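Let's start with one chain on its own, the form predicted alone, as structure tokens.
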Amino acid sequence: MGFERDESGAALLGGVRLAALFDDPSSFGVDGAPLSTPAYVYDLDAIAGEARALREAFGGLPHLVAFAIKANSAGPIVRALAAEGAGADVVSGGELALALACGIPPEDVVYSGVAKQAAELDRAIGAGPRGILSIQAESIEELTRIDERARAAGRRARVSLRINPGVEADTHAYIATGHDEAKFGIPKAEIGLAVERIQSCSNVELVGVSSHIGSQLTTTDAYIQAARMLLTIASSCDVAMTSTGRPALTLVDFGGGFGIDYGQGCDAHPADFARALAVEVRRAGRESCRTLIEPGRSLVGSHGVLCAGVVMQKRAKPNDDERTWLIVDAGMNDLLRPALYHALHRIEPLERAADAGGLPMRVVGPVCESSDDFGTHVLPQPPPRRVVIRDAGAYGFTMASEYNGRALPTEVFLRGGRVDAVIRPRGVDAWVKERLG
């Protein structure tokens, strides 16, 4: 269902009137203390629907949709996706433990990242009967470390080579990962050396190759270019492995990065990537391999919002140029993307839609940084009591902090028109007690 407005103009998410959620939370099944802003609200039904649609786009091709937990690590969301058959792409020992605790089998987990600690590798190698599906090795040096940890555990670790394909993605520089200057992955020129290193490792089994060129991709062009290159590399690795009596690859992981519409449009939908990828996989004759993708933002981004209370309006007239600010109780500590990436999220009134008589206002938060700025938005006069910051379901709470001694935001999870779960912050008093030492 996602975000929409009813006949009165009130904001809805998952069929729930967001203003009523804060004014009368008990009517939606919320027990205990009232809900306060800032608060993230998520539509679990819509998130599950995104995963279902993406899986169906593969047709009969063997595949795994491995949710990138870094996009949103909330347990209710991970469990909802696991119920739809999704696996997990994790980048830390904590994310791995969360995925397993949410019911995702080790066989459906891949582990990425350039700086896996020994204890984290041990957890990945020791999970389940055979360890996780694949540890994505990001360097030749890491292969030796994985082999040592597997030997100590008395196991064989399944690994994939994360390849840096040297493909430039049309996205923000901070979230482009497939170019030659990125810290991620093994350069194409060193793949042969990586294969030789694996052949000298007795406790490592090469099961696949992977790549990830970046995030917020709005067309399939660069993604498919990298996919074709990865499929060629997979064939070369097959030859190298089987020539020494080792098994051929069993998976190819094409990464994620599928974009969403933040209000400026998005030409390609996640299913478009899956369908185009399926064509390339079949063309390369790899139908028997398991095709992996690692979507994060595209599953959750559009189906989460950040609700904020309006603190006050401020007007100033420097040099006869009147300026208006709307100061809200959500800041860059709650949603970092605008400060970090200059991202622009749509901001609208919670109670009713903005009308033609609205006033352009600079929406800012309470954090003592000039970067605590959500951009200019047209909002009604007088200003609303609350606003909704749209498309905040990805890289919102997971990047939140307690900077300036501010509590983390509440998280509310909707299902079937009611509140399914609430995760409340520990509060400022707990922060003060911890900082006292």
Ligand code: LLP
The other form holds:
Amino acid sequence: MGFERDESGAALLGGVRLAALFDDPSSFGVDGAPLSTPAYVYDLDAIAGEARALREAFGGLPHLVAFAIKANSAGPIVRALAAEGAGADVVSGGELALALACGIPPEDVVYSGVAKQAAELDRAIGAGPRGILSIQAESIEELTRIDERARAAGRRARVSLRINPGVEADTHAYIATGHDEAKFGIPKAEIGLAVERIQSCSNVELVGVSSHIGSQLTTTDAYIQAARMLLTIASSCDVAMTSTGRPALTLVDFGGGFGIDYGQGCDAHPADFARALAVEVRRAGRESCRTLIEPGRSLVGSHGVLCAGVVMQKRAKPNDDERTWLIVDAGMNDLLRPALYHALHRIEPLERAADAGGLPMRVVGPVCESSDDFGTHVLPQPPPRRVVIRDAGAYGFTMASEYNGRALPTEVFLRGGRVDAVIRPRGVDAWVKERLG
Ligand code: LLP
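Can you switch from the form predicted alone and show the form predicted in complex with the named molecule instead?
Then the entire complex follows, led off by the chain already shown.
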């Protein structure tokens, strides 16, 4: 269902009138304090549907959709994805613990990250009867560390080599990770050395190769280029392993990065990546291997919104539209993407105003930084009481902070046209108590 508008022009998510959530939360069975802005609202049905569609696109190829928890770590979302058969891609001991607590089996968890701490490795190696599915080793040095931790635990850790394929992804520089200058992964030129190191590690078992070239990819080109490279590397790893009596690889992990349409268009859909990948995997004769992907944004991004209240309109100069500020109660601490990447999220009235005409206004938050600016948007006059910031389901709450002594935003989870769960922030009083030390 996703985000839409009813005949009166009111914004709906998952079939629920967003304004009604705030005006009359008790009619949704929400008890306790009224719901107030800023608040994230998510459509669990649409999120589950996104995972289902992606899985179907593999057309019977053995696969695992490992949800990148960093995009959204809310329990109701992770559990809804787990119910669709998704696993998890985690980048910290905290995310690993969360994935397991949401019922994702260790066998369906992969762990990436350039600086895994000893305690985090111990958690990954010690999970379940055999540890997690794969620790993605990001350097040769890390292989030795994993081997040591596995030896201490009396286990064999399953690892993949995270390869830096040296591919330029057409995306924002801050989220491109597969090029030569990036800190991520093992450079192609060092793969031979990495395989040699594995041969000398008795507590490490090489099960796969992985890569992740960047996020918000709007075409499949660079992704498929990296995928072909990864499949070739997988074949040479197989040769190196089997020639020394070790087992061949059992998984190839192509990473995430599938883009969404933030209103400026997105040529490729997540299913296009999966279909193109299935073709490459079959062409390389690797159907018997498990194909992994690590999508984050594409599963949740379009199915979450940030609702904000309008505090006031501030006119710096008469008749200067660019300097008509619309000050809202959500700021860069709630949604960092505009301040950090100059990302533009569509901002619209929560209730359609009677007069559909509008004025361009700079929508800004309360935080004491000039980058606390959501960009210029056309909004009705007089301004609406509340606005909806769209496509905020990924990297929204997970990047939020209590900067400026602001409470984290509330989160509301919808399912079947009802409120399924609410996560309320700990609030400013608890923040004050903690800061007192
Ligand atoms: N796998 C690895 C190893 C990653 O580093 C990432 C994202 C993903 C998977 C998931 O990528 P996705 O499917 O979500 O594109 N905060 C930024 C995005 C940072 C992405 C970091 N890594 C943003 O708001 O655009």
